[in-house]
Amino acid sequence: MERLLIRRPWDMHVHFRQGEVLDGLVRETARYCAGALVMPNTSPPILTYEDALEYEFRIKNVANRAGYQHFKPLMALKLAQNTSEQTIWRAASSINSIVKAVKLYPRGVTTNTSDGVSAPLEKNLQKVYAAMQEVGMVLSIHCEDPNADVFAAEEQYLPVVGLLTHLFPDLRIVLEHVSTRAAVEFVQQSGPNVAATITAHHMRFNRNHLLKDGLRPHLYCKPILKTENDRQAVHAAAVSGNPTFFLGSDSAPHPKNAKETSCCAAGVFTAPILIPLLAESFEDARMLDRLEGFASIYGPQFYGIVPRQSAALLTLVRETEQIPHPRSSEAAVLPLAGESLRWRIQY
């Protein structure tokens, strides 16, 4: 196969940041995606419907000015320990219903989460989950215990998720960026209300790529890359055709000088090469025909959005293209910079 046409992807876990970098990051995703679920752990954070509405306006303004009027940002609120059910009702009652999820970050688990949740099963938050269950809003979870060993953190937070599924059986839950066999199996053994996003880097890399023969800081992320056994499980889930596993890139850019330092920031920046990177992984598994489902259909469907059969198509061509190095110390570094990919998007 020399050419592949798929419906435009939906990235169900993307970081656009705030401030000056917003323009470039929105353009980088909007040029090939139909839409994206935008993460709320910004500075300042997205805590209310009004925050989300203002953030969505700025994102759409950038996309429209760049000529990407097709791009639809979906918004998430950041769950705080004092979030109330009124916040959920307010977001759900809006005419355009732009808020599709509430994101649970355990306190201190990743970037900008010092105001995260320390007691996820507290009574006032149970009222929030009940309201979300009633209105059909998704609970998106960064599934890691911030107090656990970094390589065991995801597995050790699964009991919390298990309790939530027991207490709120109709609540739709997404485990974000699953990185372990244990998390994959948890989703597989749960009902259809539990799903997971998968990143291109957790499909492709394991902790040896990060740590063996020298530390590669541009592959450092949270959740951290795991064993080859875990990577294989994540990869198999992504290419399986199971609609409870779908694309969430967690593309998280940091400037070169923030990654190549004594204490580097967590995040892998894949947005500019995301779809060619995925195409290689699916082709290696001889499952290229399942890329469209994973990248373009299953995610929006779980969030209640049905991609049109007539939606605009994205064309991938088999043509070697080198991954560029950053132009300055302020630019983000792509994984595999200097190496080549077998596929590229034809614009």
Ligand code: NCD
Contents of the next structure:
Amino acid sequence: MERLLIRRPWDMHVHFRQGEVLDGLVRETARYCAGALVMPNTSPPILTYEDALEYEFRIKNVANRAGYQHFKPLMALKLAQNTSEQTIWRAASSINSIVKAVKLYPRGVTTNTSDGVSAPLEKNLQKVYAAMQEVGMVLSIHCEDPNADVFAAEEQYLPVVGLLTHLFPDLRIVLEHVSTRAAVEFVQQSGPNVAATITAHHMRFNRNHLLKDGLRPHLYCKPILKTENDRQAVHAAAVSGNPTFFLGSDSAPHPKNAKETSCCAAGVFTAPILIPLLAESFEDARMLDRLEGFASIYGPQFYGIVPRQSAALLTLVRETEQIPHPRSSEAAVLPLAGESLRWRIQY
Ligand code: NCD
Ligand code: ZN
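The form predicted on its own done, now the form predicted together with ligand NCD:
Let's see the whole complex now, leading with the same chain.
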């Protein structure tokens, strides 16, 4: 049997939500990840250090109770139009601060962002970025113009990011879930302070998978899947070994009834099949040896996380496994449910 051993992955963009679903979602990721950057677009949102502390405590508790003491949740604050620089100083002042990033969601661009940012270059926010630059906090950006055509939205927001890199050259910036050739090239042409996360679904699927031969709501997400040309650029960046491209699954579950309805929520739930999906994409490119860098090393490196000496390994075996259907009508549905993957994690 073929085996592949990699250091435990870090998922640098994941949604754990709030309320009853949180426990199951934390366990799903903590099972195979060394750590993860947890997104703050919860309801209620994570706006302050105190919010983040409470949320982190809850996540750690679930992981510990499930026997995943190794799991390190990293927290992000959601940037609001009126966030002040004091919020940053406060979040950074604690020893070993758990807040590693601040997330900029353009207002209304995706799930739970009606309180997002409408004027990203306003004075008070420039003070926020300056403080982040000083304390070494990462600015994580959902790079889409909420007023643009959905297929052009990512590319049209790049000039805003360009301005930010110009004004704050030492600020570390992550373009989340890049989906276009334009965004990939933007990152390649920027210096080492600009990176991007890449999802398993944007590596693997294009808009035909979403829209041709029937509409597939479980592949509908923000940013929307793009052309085959874009997918190829995203895939090539992920397998390139360039450390400014790393894993952020954007696993974003919604209940089955919120996806299979007349107005489908945006988000693809991949956490339970994430690593096997990635292994297939890397294997297809004959680049399996680069999976570990992408999934386990470059992300924490960019965020300045010092790896534990005895970082545990994850064993993948090349064995066909069927992707399960959801257990209940409330549970989230996995893309490709009923189909098979060539790799599985051996626990
Ligand atoms: C995410 C969600 O549901 O929270 N949805 C998505 O389509 N990716 C939010 C986000 O990351 O855009
Ligand atoms: Zn997301």
